[in-house]
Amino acid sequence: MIPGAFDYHRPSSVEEAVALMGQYGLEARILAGGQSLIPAMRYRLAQPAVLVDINKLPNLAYLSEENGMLRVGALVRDTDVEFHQDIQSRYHLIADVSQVVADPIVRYRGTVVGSLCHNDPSGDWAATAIAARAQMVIRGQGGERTEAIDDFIVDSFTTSIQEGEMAVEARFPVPNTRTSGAYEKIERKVGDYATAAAAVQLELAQDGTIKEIGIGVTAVALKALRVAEGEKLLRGQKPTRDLIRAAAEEAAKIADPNPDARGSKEYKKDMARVLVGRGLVKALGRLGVKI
């Protein structure tokens, strides 16, 4: 099949991307990889009027460390982040999970900030973004706003952005030298979507325990879920088998998966109990501890 008839616009600043966005409101869509919203177009799942392209924006290719977080600009692609030698040396879970997203071709033009904004309920980035506390920024005519990641994320394929809005950047908090993380994920084939993934993200105390810990799981619900009460568990304890186990649990009792040729509920409740539990033990491991 092909797409639908559109018009398309190619806006020289950000300011006439958001200009265009609050003219043509909900018929209009941004174009910055397309990884998703060209194949959803060519089946006609999407039938945009208009497509706003982004890629000749200026400025908009940023990564960059700034009053404690990783700016990721909104043309920022999953290649930039896979070989950037500072983000793969201190960035743990992100470098992880730059890595498995769909395949290299895709990589190459798919962006992080259209993987959240697309929001997948499969996706590997929103988990990420749930695990390490990430926000987004938010631009529209009336200025800009900046969301907590569990806040932009609403359902499946949806999020917090309103008629008329872009999303610029995605922001992650700088990791210091006693934080880091896992992404563990199982797919069929590479390229595939994700039977079920975990992100972990945690910091160790001075006495070894566990000051912050942020865990998502992706494909397992309608999006990306937070298992709160498995950090809950963690925060403020030193780490042990027992309580990795516990908070392990809690991924798989949150869990509310569709079975599909990819495994049943069952199989899919597990795997995300198995995954959080191979998650946390990596995270660890990479600080030294042992479990």
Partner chain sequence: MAIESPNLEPKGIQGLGKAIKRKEDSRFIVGKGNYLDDINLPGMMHMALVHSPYAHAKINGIDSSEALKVPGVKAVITSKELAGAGLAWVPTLAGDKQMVLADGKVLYQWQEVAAVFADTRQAAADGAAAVQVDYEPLQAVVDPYKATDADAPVLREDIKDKMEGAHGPRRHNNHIWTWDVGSKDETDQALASSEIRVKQHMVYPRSHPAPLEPCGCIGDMSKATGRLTVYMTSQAPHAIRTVLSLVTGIPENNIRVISPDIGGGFGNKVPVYPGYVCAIVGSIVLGVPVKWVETRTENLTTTGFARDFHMDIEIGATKEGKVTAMKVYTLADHGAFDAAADPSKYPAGLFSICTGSYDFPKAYAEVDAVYTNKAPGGVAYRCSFRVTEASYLIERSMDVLAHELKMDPAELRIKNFIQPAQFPYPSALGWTYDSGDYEKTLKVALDKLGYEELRKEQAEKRAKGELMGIGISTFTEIVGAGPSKDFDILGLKMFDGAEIRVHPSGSAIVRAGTRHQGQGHETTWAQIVSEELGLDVDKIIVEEGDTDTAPYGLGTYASRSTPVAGGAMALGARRIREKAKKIAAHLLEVGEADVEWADKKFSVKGVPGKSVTMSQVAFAAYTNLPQGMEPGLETTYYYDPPNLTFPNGAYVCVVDVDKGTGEVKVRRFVAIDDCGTIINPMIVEGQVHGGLTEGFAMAFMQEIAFDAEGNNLSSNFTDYLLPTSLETPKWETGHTVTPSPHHPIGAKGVGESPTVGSPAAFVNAVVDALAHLGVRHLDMPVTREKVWKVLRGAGIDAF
Second form
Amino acid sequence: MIPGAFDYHRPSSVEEAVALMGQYGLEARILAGGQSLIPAMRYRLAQPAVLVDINKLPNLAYLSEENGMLRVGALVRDTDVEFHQDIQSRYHLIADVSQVVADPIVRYRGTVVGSLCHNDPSGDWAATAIAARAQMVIRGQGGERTEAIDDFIVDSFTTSIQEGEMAVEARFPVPNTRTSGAYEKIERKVGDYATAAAAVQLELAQDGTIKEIGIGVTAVALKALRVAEGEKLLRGQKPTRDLIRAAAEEAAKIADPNPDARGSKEYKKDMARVLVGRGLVKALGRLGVKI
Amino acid sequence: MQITLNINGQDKKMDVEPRTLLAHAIRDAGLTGTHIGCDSSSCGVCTVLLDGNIPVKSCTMFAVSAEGHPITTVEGLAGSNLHPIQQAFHDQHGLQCGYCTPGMMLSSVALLERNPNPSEDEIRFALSGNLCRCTGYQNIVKAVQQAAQAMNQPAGAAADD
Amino acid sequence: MAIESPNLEPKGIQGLGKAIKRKEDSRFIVGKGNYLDDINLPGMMHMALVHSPYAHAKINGIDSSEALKVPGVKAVITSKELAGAGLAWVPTLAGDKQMVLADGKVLYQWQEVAAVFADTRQAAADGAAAVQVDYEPLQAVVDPYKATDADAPVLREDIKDKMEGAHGPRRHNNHIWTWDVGSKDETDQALASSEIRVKQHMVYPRSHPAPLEPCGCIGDMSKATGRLTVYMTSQAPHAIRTVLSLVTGIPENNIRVISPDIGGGFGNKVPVYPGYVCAIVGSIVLGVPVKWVETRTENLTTTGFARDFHMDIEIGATKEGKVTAMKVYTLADHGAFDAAADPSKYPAGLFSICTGSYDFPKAYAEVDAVYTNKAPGGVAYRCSFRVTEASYLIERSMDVLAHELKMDPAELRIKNFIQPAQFPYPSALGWTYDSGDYEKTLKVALDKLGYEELRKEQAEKRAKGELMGIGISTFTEIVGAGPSKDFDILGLKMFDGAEIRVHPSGSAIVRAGTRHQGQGHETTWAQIVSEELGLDVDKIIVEEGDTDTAPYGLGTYASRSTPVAGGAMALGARRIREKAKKIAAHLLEVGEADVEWADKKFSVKGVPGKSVTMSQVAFAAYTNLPQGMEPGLETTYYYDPPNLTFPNGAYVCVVDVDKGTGEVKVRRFVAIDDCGTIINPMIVEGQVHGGLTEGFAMAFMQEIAFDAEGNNLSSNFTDYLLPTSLETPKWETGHTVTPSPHHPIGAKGVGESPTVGSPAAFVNAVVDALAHLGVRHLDMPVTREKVWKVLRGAGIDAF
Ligand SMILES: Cc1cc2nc3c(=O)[nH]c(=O)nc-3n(C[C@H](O)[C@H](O)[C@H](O)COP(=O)(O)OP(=O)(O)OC[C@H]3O[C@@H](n4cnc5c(N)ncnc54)[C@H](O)[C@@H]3O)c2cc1C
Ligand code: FES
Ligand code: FES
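Next up, the form predicted together with its partner chain. The previous block was the form predicted on its own.
Now the full complex is given, and it begins with the chain already shown.
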């Protein structure tokens, strides 16, 4: 299928990109990896009049740690994360997710930031960002702001990015050696969006209690959700099987999925529970805690 | 609009619309070894290499965006001899109808460059963005293993079989 | 400088049983295959279609004016224009007729409504998007069981009062035909007196072959010569030529159908689709070549669906597990037009192979076909005309019976197998099975798997609350349609032709009426000829797909190439050998009776060393002939097989079930096939791998699903799921060889056995894993959720 016609711009600086976005407003879309946008355009589900291709922008492909944060520039592709040895060994949650987003070829083009901006309710990065307590850096003509992921994710395919703005970076806190995480996804096949998926990240205190925890679930509501009640149950506690079960049940409670070919409401709710449980067990296991 | 794409080492000037998909641009340039099999970026029969070793689905990229990035298609795999992956697909019966084969081989080449000694699981993982409807993948896996072996042999020690 | 075409030819005489590498590979691995969309003709226009968003709707008007304003758009046609050419409707292969473009109403979602012709593919797409259609939605019939309700809406206004159909009387507007076979009374009696009776309902869901290359067509009508050349993704180019001649009135010798390289067919590329007709009409009207290549959505929503059989079975048996009778009722959902690609006499295909590998004394099967608001089709998707449905039915049912009898499913099968001594075996539903040794094949499979050990492991696991299952399928296929006394499509007898020309210098060109789509004919046909004539395979070229040059044949589908065209090839070669023998006698200066064919050459009996090769004979055929003999060394042979062939196999599958998610993992799969004589073991193994993968897909993922309004929920590859390398299990293959006694080289055909035989093995394995929880059957695709429901229902949970 053939996309509708559009005007194409290839800015060479973020300033220029933002200016174009300001100029064309809602008519314009950023083209990052194109792995969501182009298929949508081929089906003519999206018919933007103007595309602002950011792929040639310099200095947006950085992936570096600074001030306790992993900074992921807007042109960092999924594979940059997937093939990054240091990230793979220290960022357990991110390592997990980087291997199950889309398919291996799509990951060569798809960007982490683009996925977060696209904010598909079944996307994998949003739940991950929730569990990891990530932040988004957004640039507009008026300047730059940083936003907590919970504020950034507004609704299905909707973020807090305003007309005339673009995201330039996602930031993930650097995990210490007492921190681990896991991403548990069930999909019908490689390249399928999740039937349900859960992201967890937790930090153990010296005494073995859970110091900090993040739990996100995706594909079970109109947007990725934080399982706040589950986090609350575990925070400050020594993890036990019963506590984990109870925390996982919180995921099922808040899940409100649409039934579709991937599964009924009941099934997806139950999977939110099972996958959160599994993620917690796996993350703890990676810290040497057997449940 | 006028663009120049470097395909298999040759600069090709072409007149495209911004919406022209890279896959169509490549095919319109007469290089029909790059195929199209879906509209949802699912099948991978359109896979080409960008910048030498980055496999991309050429149906999910606009031709204009590929300017400045050398492109390798199946037609550019062989030099004066077949590329080891081509020989291996033949030797191991890694193709039947041949429709997925160009994309499959290019994804394999990218894998081998990154990981010269992949295990069967790693091969199956890396090729899971390319569908094949004919072979059941088993002989494709064998072909990649053969190619890995051939490519790991020190230069000059080329097997004669 | 990149090489254009590597020389990878296998060399020398390479006959039957040799795993030589494929001759056709050379062009594909360098990207020089020539598929339909690779063909570009001067001045060619592009066509795009407008589709219905509704499953059932009246069309109040079509407005093309906006489309015609799109730069580059040259014409838009609708049913009205087609009617002018007498092509608004065309006959289907099943005796029905079918709209080319919607005529007054649409009968399924995505039905073709208008065709737009333009200079570029972009303009064609923009034009199609600009056509305005005024629809008035009607109530859709989606559930086939409701199609013949008294108050069901009439789908086919065109045959509203025509209650006599192509296959007998119709009892409702949405009823197409009823077909039955076997003795109902005797079966009922046998069932009534059976000690054990089991019943089961099961659905073989609608699916789609979905080859990676979509369908397409280029119509090229030459105004100058009046000749129509049609490039088409066709598995049956000759039959297409005949059909085109019949519907367009163009003399058949003025039509040339060229089927270029095909990127997979699997039955999808047998019928004639509306898009083909429109592209041809477009070329006739516009006077330039017109290309149409399907989008994936068009492929999945409008062309060649398969299966959609809703089956009820009852089996009778003794307490000891000896089967006594089988009775089957099937409701077949044929969609909006009966366009099934079945032999005329068999509207339900060869479904009556449903007694399988077992000695059923009595059987009866009845099939009802109905219209619904879904796409037409009913193609033989990697299957010999409904054999897949039949095999699944019987193999699944044998497990249901085993469950009822609390008997090991392997033991039950062995107890009921048709015995080697019973061949040729007349089945209760009228077939004569050629050969087989079912017990031997099963035992090879069970030994390879380590069946006893695995049953022990299963018992131990079950005691610990873990779930694993073992599934068996010992299927028998019926392929190679077929003998002309019974088999035709649109009256065309289902023989196949082979032409062999041996040139003076000893090389040969071989042509067949079949059209391969990856099956390796360019290699296997060469092997048969190499075997029969003693010529080097690298001196034999195989050509298929051009109706101007190839002999007539019904094409490649339903596993018929090897049984039918392969037979033609062998017998054609033998006919050449007979003539060659006379020439050899002349060269050797002895009488013909003193010449023998041994070691791939002609020798004088009893005189070692005195011999001539086929190459020498070929030269003589053009240079030095016996007095009075017609020069040349070539023949065309049409083979009308005396019977069908009955490939069979034993497949065993082991699965593990995840108690938390319901996920099923195939741990092992052993497939032992018996396809008679093997021409090329490498190619056979490749065919089995591919077919098993499609069977796996059927069992676990593939389904063309609809919602209650008739919207197609599987219209692209994000919803119609094809397995990747990661989900696909590792296959363990092997074979036994029981040659077909009536086939010239004893071959039976194998391309489809694995798709036919494997789904039951997968499902049986899953059901076996859950059997102790009271599960007797699960319908395909066996999703995680279906398993999860069973687990949670039984109070099983885990995370
Ligand atoms: C076959 C297939 C399977 C997939 N499966 C999955 C999956 O399982 N899980 C999953 O999470 N994703 C999946 N995806 C989506 C994929 O991961 C996308 O790459 C990702 O969602 C979008 O990233 P992108 O860089 O390609 O963005 P694009 O497609 O370029 O853009 C997507 C949207 O985000 C906007 N956007 C992009 N970057 C910015 C920016 N910097 N600032 C503001 N707006 C921006 C664009 O304007 C557009 O609206 C799949 C895609 C394909 C083709
Ligand atoms: S054509 Fe299917 S992924 Fe590109
Ligand atoms: S060889 Fe046919 S799709 Fe792979």
